[in-house]
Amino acid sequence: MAATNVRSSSFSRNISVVSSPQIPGLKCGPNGTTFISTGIRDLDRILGGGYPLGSLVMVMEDPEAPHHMDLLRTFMSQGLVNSQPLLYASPSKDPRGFLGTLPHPASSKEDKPTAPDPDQGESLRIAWQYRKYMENQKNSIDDYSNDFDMRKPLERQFLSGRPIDCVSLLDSSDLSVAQDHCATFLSKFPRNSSSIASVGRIAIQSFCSPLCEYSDKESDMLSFIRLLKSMLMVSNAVAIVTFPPSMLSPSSSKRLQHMADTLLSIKAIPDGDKELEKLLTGYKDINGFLNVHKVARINTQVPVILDAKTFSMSLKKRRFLALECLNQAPVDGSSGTSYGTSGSCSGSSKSGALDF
């Protein structure tokens, strides 16, 4: 049998793809991309797999609510559960004390959140072979990402013996200390095309906080993020940086957003907003909104097209963080439908010859 000839051109990029990660907590994606979990299953699904290795994630904080801390906590806990080294920096005197607030993974299937199945009525039409395949896919997701109980602190066994480096940004007159820590940390995870020995995670909280002495040196902060991004591109690590955009000039804030591979923002939900309560279903259970402004594109020029860009943040069973597409409340008092259900392209609810 003749071998298949692969046509190449000067515009194609030679990428060595790792067929299957040899360490836990990794997942292969298209174009040779390797993902690590965000720590939130819904966010992994929204971003197409999670955070790609070598990428910089920027999160714009909302001064009205600390919901960005939930993204940091789950991101850090997911790494510690998978024994991935962690570097954490924050504008506090004792950043190691923040480790006591990290959530613990659900211990059993009974503790995990259960989502309603919109296709429950169609389940009888699916062959048992396909259902078995879906169960296998679900088990592989369970091995990749965890559900974290936001009310239960991470047990000591996940903290003791783990390579954790905590850095305080409070008393630093410049970012040289943080830069040295990041450079030393990322040097342990060099990019190797043949295999991945280990991966690292960097979490930087409130990078532009006014509590830091360097907060008025916007050029230094931009240079630090630019250098961090360049170091990440040649390493098997992911960095997530939260910052308050209101503390920066509009030009510096835009430049930070432009340097991000994945850009997210958090918005608090207004208390007692009657108009919003009428507009959205499940308003009382929503804690805030997550906006996806940019999704990382690694080894490709094709943009990522999302079904939605704004998602509600809520706690299922008051314990598990969940992201859902916003649903508009029905105006006629009928029950609303969840996002993703099928419907006609026409605006009328009546079926017609032009509906498809």
Given for the second form:
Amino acid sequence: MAATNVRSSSFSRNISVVSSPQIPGLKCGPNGTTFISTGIRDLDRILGGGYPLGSLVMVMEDPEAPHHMDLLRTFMSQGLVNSQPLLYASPSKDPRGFLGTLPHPASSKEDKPTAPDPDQGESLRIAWQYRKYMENQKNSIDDYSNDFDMRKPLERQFLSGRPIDCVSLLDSSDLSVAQDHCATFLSKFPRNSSSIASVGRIAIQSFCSPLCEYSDKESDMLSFIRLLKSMLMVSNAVAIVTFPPSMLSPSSSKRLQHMADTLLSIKAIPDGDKELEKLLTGYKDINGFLNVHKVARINTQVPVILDAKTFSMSLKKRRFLALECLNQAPVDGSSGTSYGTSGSCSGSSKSGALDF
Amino acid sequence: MDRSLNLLDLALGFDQELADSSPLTGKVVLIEDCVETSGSFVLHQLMKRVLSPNSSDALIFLAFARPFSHYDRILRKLGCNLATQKTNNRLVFVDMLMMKCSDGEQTEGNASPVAKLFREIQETVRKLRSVTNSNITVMVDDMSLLEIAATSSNSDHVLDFLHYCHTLTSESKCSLVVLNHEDIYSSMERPAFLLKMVCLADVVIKAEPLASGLANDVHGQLTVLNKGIGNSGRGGSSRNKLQNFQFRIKENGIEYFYPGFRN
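Alternate state requested, the form predicted together with the partner chain (shown: the form predicted on its own):
Let's see the whole complex now, leading with the same chain.
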């Protein structure tokens, strides 16, 4: 901040407002929103920064693909690494056991897939006065999000002594227990206009799972989500809820989708699909597809239109989760009909991008 | 032609010079949207129109979907300060986010929470009427959320609520603007709720994505069905009741244009 030059124009940037928030793991977004990282850098980039505080993220599961778990894992790990309190609910007997499967951030430099080599930076001839900005930029990015090694479990230091609340959705016959947990958890992060003291993360896995006793009471589930959303809007927290839409009636599923601020869905990729293999480059490495249906628009009426809606999920170096636009292999002239089935980046088809 | 009027205003009949300002007086407007295309921007447009400085109309806003801060920011970008309108008694913002209707807490006199809500609106309308004689608009920003909030007690209450609000429009010359999501009901065999709403409505505005998908310069299309416009005399019958045009949403307003006529 040495260069506070004299401002000649009356229109000047108000630095005090623009300055980044003090706590690590937060990023200022447009329209007075603040982002927290999704734990996947590519997803942060796609969503325009991450999940905005106060938003409800819904992920539609595919019964044939477990990748919604990866979204949950990276989301939770990122929160723990940034020492943000966490509430996790799932329909399993021992929800705390899931914490053992969380991925660990890639620590050493050579592990990072995207970080530029520091030595290379030295050899690059950049004007010396810009170097410190480079350094700053790198640091701020590292504070905000990490790359997670999906094969390495999260180390103890991030788990012990952290405020983690685990709830099993199995035991209770209705959702009041989960609702109380959410209410007490969120009451710790009230939204004040001035500053953000701390940020909470809520992860709810397989919300409408048939294992739960309340699974036949759709109206209860809907009103739980409605209240969760209402509570979120006045808190500095983000909740991510995954649900299997096939377990619900279509109208309830639509209602849930309407309530979501950010709506994602997971799609399995069929094994050994010859036609698809011809169409997509890197078909072998793709684990599944991620569809982005809705991007949160808080404090604005302008919708976010993405270039592509469908992304392939793959593991880079078998460790790092990466999301990419679908790359279509060049189609040979004879098989012109395959354009219709590709549905890659246009996002035009209403019923899922890929119809098999 | 007045440049300040856009296609939506024309479709709603804002170009006709009526004695009592708004063409929506005493009418029910239903906005339908879907997951892909939100129709909330129509609500913002109508809010701005009701609260415009040229008129003295009042607005009662029932917020189920978003808090005040959200609307405040959006409307400010559209050139309308909600906080000032609140102090001027032209806006009554009812925060319904945490509305709960559980079976357990029966309110006094067996009144359901929905009935209580209607009494509240009725009371507010009465109060506003005593101050001003201008048009009052009641807006509900998400009917489906009211449905969710009320279904744990009884789903019929929401329909009753709608009917009561409808009587308000005829009794005390209110307008009613309701947003609902159409695709929720698309899988039902006989979506009674939606059909009754469409039946009650004088104007149905439907926001849909383009069949060719989302694009950066065309965000979707609106279909406006204006049932009342033919009866208004003055050459109304020459106009098509059903209008279709496309829109692009911007921070400071909406661009409307006929398909293929965007310049």
